[in-house]
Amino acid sequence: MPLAKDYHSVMARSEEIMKKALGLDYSQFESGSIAFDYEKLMKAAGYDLQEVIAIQKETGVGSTPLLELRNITALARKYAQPGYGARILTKDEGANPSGSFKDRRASIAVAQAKKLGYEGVIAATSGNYGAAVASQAAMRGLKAIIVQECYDSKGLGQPEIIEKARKCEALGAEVIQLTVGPELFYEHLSLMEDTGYFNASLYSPFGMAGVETLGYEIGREVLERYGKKPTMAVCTYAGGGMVTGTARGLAKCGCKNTQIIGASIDLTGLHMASDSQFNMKSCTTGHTGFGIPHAMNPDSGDIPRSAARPLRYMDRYVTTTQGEVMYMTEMLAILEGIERGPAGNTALACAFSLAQTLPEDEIIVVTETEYTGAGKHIQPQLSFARENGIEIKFGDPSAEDVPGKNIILPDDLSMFRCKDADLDHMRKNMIKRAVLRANGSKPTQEDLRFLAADTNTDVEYVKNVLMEAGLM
């Protein structure tokens, strides 16, 4: 008898579908109403760092250039107080096969699918990850389906997402485009069930194992070239994969004290699942619409437990504006001869501001520089914004920026000012939400220790949060 394919029936089978599509039984990691064995999940990928490096080498992933941005560093020093202005480096992940750091994630996920004998892979993403999965699947001789949240109800799609669909199709993938809303997860599950393809999830331990090489390369190369460890690694932050993998990789090469900085565009006030607001933003990722929800609820994706746990690893979470990122994208091209996409330059816009707070002899590394072209370029993005009634002008982004209303390009470089988001607020919300989802189960000591690790705090902090909220 055929299975019922209505929304509620498919969602009710989600755990069964995901287990079959990933070849991984998540019940083996569960250890409480809230807690689970995170490190056991990470080890379940089954590849140590050297094996990951070898797999990535087979398909040309990794070993990307580490570039010193001398002219941008000089400008940062011009606007800093005497003796300040850290050296700014960037890891040019645009040199990966599909043009972003996402190749690192896709390389291990697709290799695992090949190893387990799956015919194809499937991923739900509107970002660079789709192109990465398509590229790696082509190299491994597998089929690929990419499911995109692409359009609003009027059929209007952002130029950046349309460009990524083009790239996925050019690399041999089948692309299924959807309107914004809850159908993305349903369609993803339904397709996995129908095809029997491997779930090349962004948030599996396979994907996260692949990103660890990014942090490892950064730490090793900075040490070899400059004889010191990087002070900060600035990661464009959406779902937390780059933050998590970079931090773990840096730790594996001895850079445990390098500060991990998450960087997002501040799109406060825009709801990511809103049909009317979907096209009021000029970028599709690397913004607070993903970053803040993922921080407080990392297990809301396409697998039962996410291997990306940003609050475990972020020392700071800073935000910038769309205008600053657009300006920085052009600045990178004109001053350094490197034309790359805005998503990666979110971290660079923040790094330009952060470098001015550090002494000249320190090093700050931007962990991503992604490919650009067609709809990913700032010009079509700005044109799209104008067509949607967004005002574009020069001014002071910190004072004038209103997401969904305008894009303020900085009048002067002194106006690059990243702002600290409230990590403590996010930690408290994550703790409270986790306990509420346990449906009245009293947190065990194991749960409390897990929540302390997941928020990079301690058990006493967790207890205080729960007592203040009347949950303990």
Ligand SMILES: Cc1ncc(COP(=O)(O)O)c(C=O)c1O
Contents of the next structure:
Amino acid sequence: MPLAKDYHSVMARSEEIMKKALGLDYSQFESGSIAFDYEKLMKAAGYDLQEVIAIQKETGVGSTPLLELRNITALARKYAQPGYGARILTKDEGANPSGSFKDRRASIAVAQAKKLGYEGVIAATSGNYGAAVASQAAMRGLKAIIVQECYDSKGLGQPEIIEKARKCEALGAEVIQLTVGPELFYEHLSLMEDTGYFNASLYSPFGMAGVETLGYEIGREVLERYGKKPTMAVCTYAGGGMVTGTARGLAKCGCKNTQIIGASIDLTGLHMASDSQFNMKSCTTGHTGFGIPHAMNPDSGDIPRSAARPLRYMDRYVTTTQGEVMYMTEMLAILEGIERGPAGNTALACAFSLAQTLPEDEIIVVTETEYTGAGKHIQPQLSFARENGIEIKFGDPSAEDVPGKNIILPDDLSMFRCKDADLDHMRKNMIKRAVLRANGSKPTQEDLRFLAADTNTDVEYVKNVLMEAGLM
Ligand SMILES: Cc1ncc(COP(=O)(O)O)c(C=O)c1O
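Just the form predicted alone so far, so send over the form predicted in complex with the ligand.
Once more the chain from above appears, this time first in line as the rest of the complex follows.
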């Protein structure tokens, strides 16, 4: 008898579908309450760092250039106190086959699908990752389906999203284009069930193992070239894979003390799942609409437990604005001669002001660039924003930026000022939510230790949060 395909029936089979589609049984990591064995999950990917490097080499992923941004560094020094203004480097991840660091993630997921004998791979993603999966699948001779939220209910799509859909199709994937809403997860599950394809989830340990090479390459190359470790690695942050993989890779080459800085565009006030606000933003990744919910509830994705756990690894979370990122995009092209897309320039906009807080002899690494073109360009972005009633002007982004209402291009370079988001608030929120989700059962000692590790705090901190909230 055919299986019922209504929403509730498919959702009810989600555990079974996910298990089959990933070839991984998550129950082996669970403790039965809040805690799960994170390191065991990471080991379950089954490839050590050298094997990951070898797999990536087969499809031309990784070993991207590490560029020193000499002119932008010189400019940052002009705005810093004497003796300040760290050297700014960027890892040119746009040089990966599909044009972003997401190739690192997709390379291991697709290699695993091939090894296990799946006919194809499937991923739910807002974009760059889809192109990466499509590209890796093409190289390994697998089929690819990408499920993407592209449009509002009027069928209107943000130019960057449309560009990302185009790129996935150009690389041979079938793209299931959806309007914004809750059907993304349902469609993804239902397609995995119907096709029997591998779930190339962004959040699996396979994907995360792939990102570790990024941190490893950065740490090793900075040490070799400059004889010191980077002080900061600034990672554009949405779902936390970049932050997690980079931090783990840096630790694997002895750079445990490099500060991991998550960087997002502040879109406070815009609701990501809102049909009317979907097209009011000029960026489609690396913003707080993804970053804040993922920090507080990393396990809300398309697999039972996410391998990306941002609060474990982020030392600081800083935000910038759409106008600063657009300005930085042009600055990078004009001063450094490389034209790259908005995601990497989010971290770069933050790095420009963070560098000014560090002495000149220190090193700050922006962990990526991404490809640009078509709808990712500033011009279509600004035209689309204007058509949607967004005011565009020069001014002071820190004082005037209102997401969904305006885009403020900085009047002066001293106006690049990233802001620290309240990580402590996110840690507390995450701890309380985890306990509330456990339906009133008292946290065990193992749970307390897990929550301390998951928030990069200690058991005392976790206990205090729970006692203050009356949850212990
Ligand atoms: C090019 C690029 N950089 C950075 C990010 C953010 O990475 P993560 O979602 O792992 O935090 C994304 C994710 O969507 C991306 O496509």
